[in-house]
Structure formats: structure tokens, C-alpha cells
Amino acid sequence: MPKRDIYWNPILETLPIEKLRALQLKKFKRIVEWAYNNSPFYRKLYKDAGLEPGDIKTFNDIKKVPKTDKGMLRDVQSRPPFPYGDILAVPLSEVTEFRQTSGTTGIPVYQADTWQDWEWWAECWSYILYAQGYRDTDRVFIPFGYNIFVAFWAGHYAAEKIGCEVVPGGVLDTEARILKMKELKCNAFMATPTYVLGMADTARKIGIDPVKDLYVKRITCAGEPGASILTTKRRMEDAWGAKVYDHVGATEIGAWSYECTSQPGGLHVNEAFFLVEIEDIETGEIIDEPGKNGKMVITAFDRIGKPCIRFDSKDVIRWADYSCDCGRTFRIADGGIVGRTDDITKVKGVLLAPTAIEEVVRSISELSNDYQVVVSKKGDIDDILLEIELRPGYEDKKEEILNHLKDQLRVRINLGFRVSIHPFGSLPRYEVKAKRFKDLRKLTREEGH
């Protein structure tokens, strides 16, 4: 029997599958009806498709419901009420929280949440943190700049909800954050994988060994796929002497998945609060069998201010063919986010996912944590440039390391790379989401060359 004290909500997290599916169908019908009755955008979308809320009677009917995507959410913002548009399903006076997406492409999407929605965000995150071992005895440091991006806002409030003591490190620089964590003996924090590694580098520069001199036992990551990439996870855990856990969410969606202390090799989907469908990228058919990659289409059941219904996330995931020792009945996304349909691109006829490059680079201990990939055209031929740094002390082994790196890239990715070595510390460093992959071919196409 699973231990009951490891769940934030033991009833929902261990609900028998048939009851869980019945709950999901009931909640899906409810949010579609809510959106139809209260959001002009959704009402028109569904009427144009010839759909009435009452048409949804079984799980098989769900695929009849039109999908939404980020482009649609941007377009609707041009209509009143400002700045969200008529996708809003509550009066503007009920909106209490503003956030916007942090992506680098296109106009940001503005997110409206009611107070009820914000409580829902914190509840979603409570599932995450409790599953990762956070308790009321923990002192949690939040090292991010509190601003218009949702980032770890909800993580902060969930930690408080669980009973943790929360130390907000917003305006401090990285060095000051490290010193404050040392001073207060903080034993947990949340950050992107890039910043987790960057903080460790900064600590060592000022003479602090994160393993010996700090007190961190657990780290929660978000914003990048790195914590589900074993080579990156290992780097972070070695740098801090702590357990590293992944979580995936999005501004428009919410905090929909989490890794638990059992770490089965994937992320639990919070199926009590979300419906995740995996769609074949080529055919659009729904994938139920494990092991097959597809595009995630997701619905947030309980978000009422700006509903998220059958949202095309562009994330590529696959169902796991295993369960977890923790006893949760929620399905598992094997390996977390495998990639994104708008990041996976053909280079020299080979499908390339940026996460595959990260896995190779982070597997070579002599390389620094930071790198950059630039894809361009040399005439009619695709060119891939990988910019790297060697860790200090390995300069005399440059050729040996380069040869090993190129071999690994060719074997594991099946592509040849040009590799450029930069002085240690010279490549860009990031505090939030890293922007390591640049496809200059897209810019060329957009400019009409």
C-alpha cells in the first residue's frame, strides 16, 4: 500500500482510473459550457463549428471541440475588453492578476486570472511541491525577479500554503542571493536549470562551495527542459549536493505536471485538474498507446477567467509504459517534454531537437554549462555551429575534447557540427529562460531572401 502522507490530496492523486476518467469528463463538459455561456470568443468558435455544449456526452466527443492556439490568443487581444479581448469569461472587474508570456517569438499573450484562478494556481503548485518533499519545516528561497512573468509566483504562494517559510530574493543579484541563502540556511529553492547551474558557478567564484557551505536539499526547476534531461539533472545535483525535481507549466495553461520523489523517469500529469491529449503530429489522431511522440493538446478544467480549452501547446510528449512506485494513478509523460513542434526542425534532412544537443553537451564534464547553437545557410547547404566553452584547466586537452564532442554529436544526433570554442565566461548567461538555439534560416526566409 502507498504511504498516504506523501500526497497533497490523497483522494484525487490515488483515484481509481475509471473514477478519474469520469471526473475528467464531468469537468470538461462543465468548462466548455462555462466558456460557451460566458466568453464571446468561445461561443463564436463553437457555433462556427456547429457545436453545442450538450453535444459532449463521451470522451470520444471531446475531439469534436475546436482547438485553440497561441496565435488565436494573440489575435483576440485586438478586441475589447482591453487588454485581453472577448475571450474573457468574467467581467473585467473580477480580474485580479495580470501576467504575460515570456517567450521570445511574437507578441506576448496577456493572461487574466480571477482570485479564484489564482487560488487554483497555488493549489496546482501545492501538488508539485508536496510530491517533491516540501513540508512546513522547510525554508525556501525564491531567487527570481518578481515581475510580469508568472515564473515562480505561484510556487511562492504554494510554498506558503504548505506551511514553508518563504524568503523572496527578487531584487538581489546572484551573489547577494547566495549569501542570503547561506546566512538563513535555506534548504530549498526554485529556478530554471540554467540559473541553478549559474548560481553554483557564482557561489564558487566567491569562495562558497554549494555542497559543503550551503544547506540546500531540494531544488525545483521549471521554464526549460533541462531538469528532465539526465545529463543536465546530474550536473545540477552534483553542483549542489541536492535532489533536483522537474515541473512543467505555462502561463496560458497552468502548472500541469510534476516529478515526485520516486522520480520514475517522467512527469505525473495532474489529471484531476487537466486533460492532456496527445495528438499525432501528421494525422491529428489521438494517441493513447505509450511510447509514441505526439503534440500535447491540453485543457485546464478549473480556470474560469480566461479558459484554456483544447489548447495546442506545441509541446511534444509521449505516454509512459510504466507506473510509479509512489502509487499515484495519474498518467506519466515519459521523459517530460521531449521537444516542441516549433523548435524541432529539419537540418540537412535530419529532424533536430535542441534538447538532444543539450544532452550531449552536458554529458561532457570538461565543457562549461553554457553553449549556443546557430543554424544558418552556406549557399544551399545547412550549417550548424555549436559554440562552447571549456572549463578552466582543460585548455591543454582541447583537441581531445573536441574530437570526443564531435563523435558524440554524430553518433547520437546523426549530424556534423562546426564547433567554436570561446573563452570561459564569454557566452551569454541567463537568469530565466535560456535562448541557446538560433535558426537564422527562418530570418532569411521571413526577409524574402
Contents of the next structure:
Amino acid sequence: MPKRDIYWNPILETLPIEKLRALQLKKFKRIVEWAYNNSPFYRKLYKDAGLEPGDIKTFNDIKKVPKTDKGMLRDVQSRPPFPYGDILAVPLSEVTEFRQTSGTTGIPVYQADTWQDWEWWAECWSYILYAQGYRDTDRVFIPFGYNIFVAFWAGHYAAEKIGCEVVPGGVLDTEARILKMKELKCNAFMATPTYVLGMADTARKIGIDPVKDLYVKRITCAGEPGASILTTKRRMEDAWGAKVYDHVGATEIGAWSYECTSQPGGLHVNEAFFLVEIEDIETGEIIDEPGKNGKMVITAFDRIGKPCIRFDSKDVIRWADYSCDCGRTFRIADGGIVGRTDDITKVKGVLLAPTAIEEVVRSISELSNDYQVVVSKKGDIDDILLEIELRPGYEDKKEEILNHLKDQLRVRINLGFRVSIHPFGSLPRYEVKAKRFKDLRKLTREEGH
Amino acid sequence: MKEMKEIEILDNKIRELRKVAEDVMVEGAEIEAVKRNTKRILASITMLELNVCDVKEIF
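Next up, can you give the form predicted together with the partner chain of this protein, since the form predicted alone came first?
Full assembly next; the chain just shown is listed first.
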């Protein structure tokens, strides 16, 4: 029986499954009723579908509730109240927080939160950080640009809530951040996987060995799937001599999942605060059995300013067929986010997920952390170019490494790649979300319209 | 059973907290400092309700 003090809230995190489902149904009904009564957008959406909140009586009724997606969230922004649109379920005067999505997939979505919503964000993150071992004895560094993107804002507030001492690394550059972490003996930090690896490279450049000269024991990642890709996670853990934990969240949704210190190979879904449904991509049927990929449809039960109900996130996930020895009864998303429906693309007739390439590149220790993939058309034929860097000192083994890489790509991805090797340090470096996958075929198509 | 008893006790205390905070909000409605600080307290009380009171009803 796990000790009770490993949980932020042992009542919810170890709730028996049947009670958990009862709680979810109750909370789902409550947020639908709230949205229907307070958000003109949701009211119209439900009325047009002939749905009244009272129609939801059982878990099976949930799938009758119309889904929402990012396109809808963008469309409502053209209507008052500015800038959020009539999805807002509170008076504008109740909104205390503005954030927006990064706009990676189109026009940014503006996100309104009330103070209660902001407390809720910090609460969701408290579940994450506590499960990853953060306590009131930790000094946590946040090397993040504190801007319009939600990223680690809520991590900051949650760390405070847990009682950690929080050091904001806002406008400092990477070197200054590393020196500050060293000076203050910070023992934890939060960053994207790309930046975690980049910081370690920078530290070594200025003569600091992150393993020997710094004090970091745990790192929390967000923003990219890297911390759930085993080869990338190992690189980060080796580079820092620390445990690396993943979590997944989104501006429009909230922080809905987390890895615990048991590192079971997936992320616990915070099922007391979110309903995650996995839909078959082809048929739309709900998938409850483990091991089958589908797209995630998610509801945040307690976000009131701009409710998020049955949101089609485009993330591809699957339920795990194992439980975790931490004792949490929250189900596990095996391997975290395993892809995105809008990222998975066909190249030479083969379905390709960019995360698969990352997994191969990061498994070869002679390659640097940075790489780039460019898909284009040569006549009628797809061309896929992988640009990589060798770590310093391996130049004379170039051919051997190249052959090994090509073999791995063929075996694990079933595609022949052209590979070009660049001098170490010459490929683009990223601080937040890396954009390593470029599909020029899409650009050509879009320019043609 | 032990857990149920614990939840019940906490639930009662949290309800009392909300009642007191709401009373303060009414009494101090014309004092901005009271109103705004109480609003924050009420948001925190909601977090307690999400963590404890919501569960009580399903046991």
C-alpha cells in the first residue's frame, strides 16, 4: 500500500474506479449546465443539436454532446465580447487572465480565465508537481519568458502553492540562467525538452558540467513530446544527472496529465478534473480498450470563464494496459501523446509521425540533439531529407554513423531518407517549441490556392 | 469508512468557511479591499470544494 504522503490529494487520486466514474458524470453534467446557461456559443451549439443539459443521464449520453474544436474557438473570436467572443460564460469584468495559443496551427486562440480558473490551473499543476516529488524544501528555477503563452506560468504558481521557493528566470539569457541556478543551488526546473538539452550544451560551453557542478534533481517538461520519448528522456537525464518527468496540457484545455515518480511509461490522466475520451479516428467510436490509438476528446470539468467541453484536441493517445505501482487509480495514457492527427502525414505512401524520427535520432549517441526534417516533392515523388549534426570528436566515424542511422530509419520507419550532415552547432536551435519538421508539400499546396 | 468520516468532517468545515466568506463579502461589499480579498478567498474555497466536497456526494 503506497504511503498517503505521495499524493497531492489521496482522496481523489486513489478513488475506486466506480466512484471516479460517478464523480466524472456528476461533474460533466455540471459544466454542461453551466455552459448552457452562461455561454451563448454553447447554448446555441446544444440547442441546434436538440440537446438540453437534463438529457445527460448516463455515461453513454456524453457522446450525444456536440464536440468543439480549435476552428470553432477561432470563429467565435469575431463576435463580441472582444477579444474572446460569445463563448465567454462570465462577464468580461470577471476575466483576470489573458493567454493565447502559439498559433502553430493557424490564428491564435485567445484564452480568458477568471481568478477562480487561475486557481484551478495552479491546482491542476499542483497534482503534477507533487506527484513528481516537488516539496516545500525545493528551490525551483523557471527559465521561461513569462509572456502571453501559458507554458510555465501555472507551474510557477503551483510550485508556490506547494511551498517551494520559486526563482523566476524571466529575461535572463541561457548562460545567465545557468549561472543563477548554480549560484542559488536550485534543485529543480521546468522547460521544454529542446531547451533542457540546449541548456546542458550551453552549460558545458561555459565550463559547467550540469551533472557535477549543478544541483538539479528533477526536471519537469512541457510543450513537446520529448520527455515521453524514451531516447530523448534518457539524453536529458544523462545530461543533467536528474530525473525528467513529462506532463501534458494545453492553453484551451488545462494541464490534464502527468508522469509520477514511478515513471510507468505513460502519463496519469487527472480524471477527477478532466474527462478524456479516445475516439477511433475512422469510425468515431469511443475506445475504452488499451493499446488502440485514437484521437483525444477532452472536457475540463471546472473551468468556468471559457469552458472546454468535448474539445477535439487532435492529439493521438491510447490507454495503457498496465497500472502504476504508485497506487493512483487515474488511467494512464501509454507513452503520452503518441502523435497528432494533423501531424501524421503520408510520405511515399507511408504514414509518418515526426516523433518516430526523433526517437531514432536521439537513440544514436554520436548525433547532436538538433536535427531537421524537410519533406518536399521531386517531380511526382516525395523526398524526405534528414539534416543532422555529429557531436564533436566523431567526424572520422562519419560513414559508419551514417549507415547505422539509415538502417535504423529503414527498420523503424520503413522509409528511405536522404541524410545530410552539418557542422556541429549550425542547425537552428530553439528555446520553446522546436519546429524541426517542415513539409514543403503543404506550403506549395497552400501557395497554389 | 475512516475516509468517509474524514471527508464528512472536512466537508462541514469547508461549508462553514464558504458561509463566513460570503458573509464577509456582503458586509464588506462597499470596501474594495475587503471585496477583492474575499473574492480570492472564495476562489480558494472552491478549490477545497473540488478536492473534497464533490466527492462526498458520490459516497
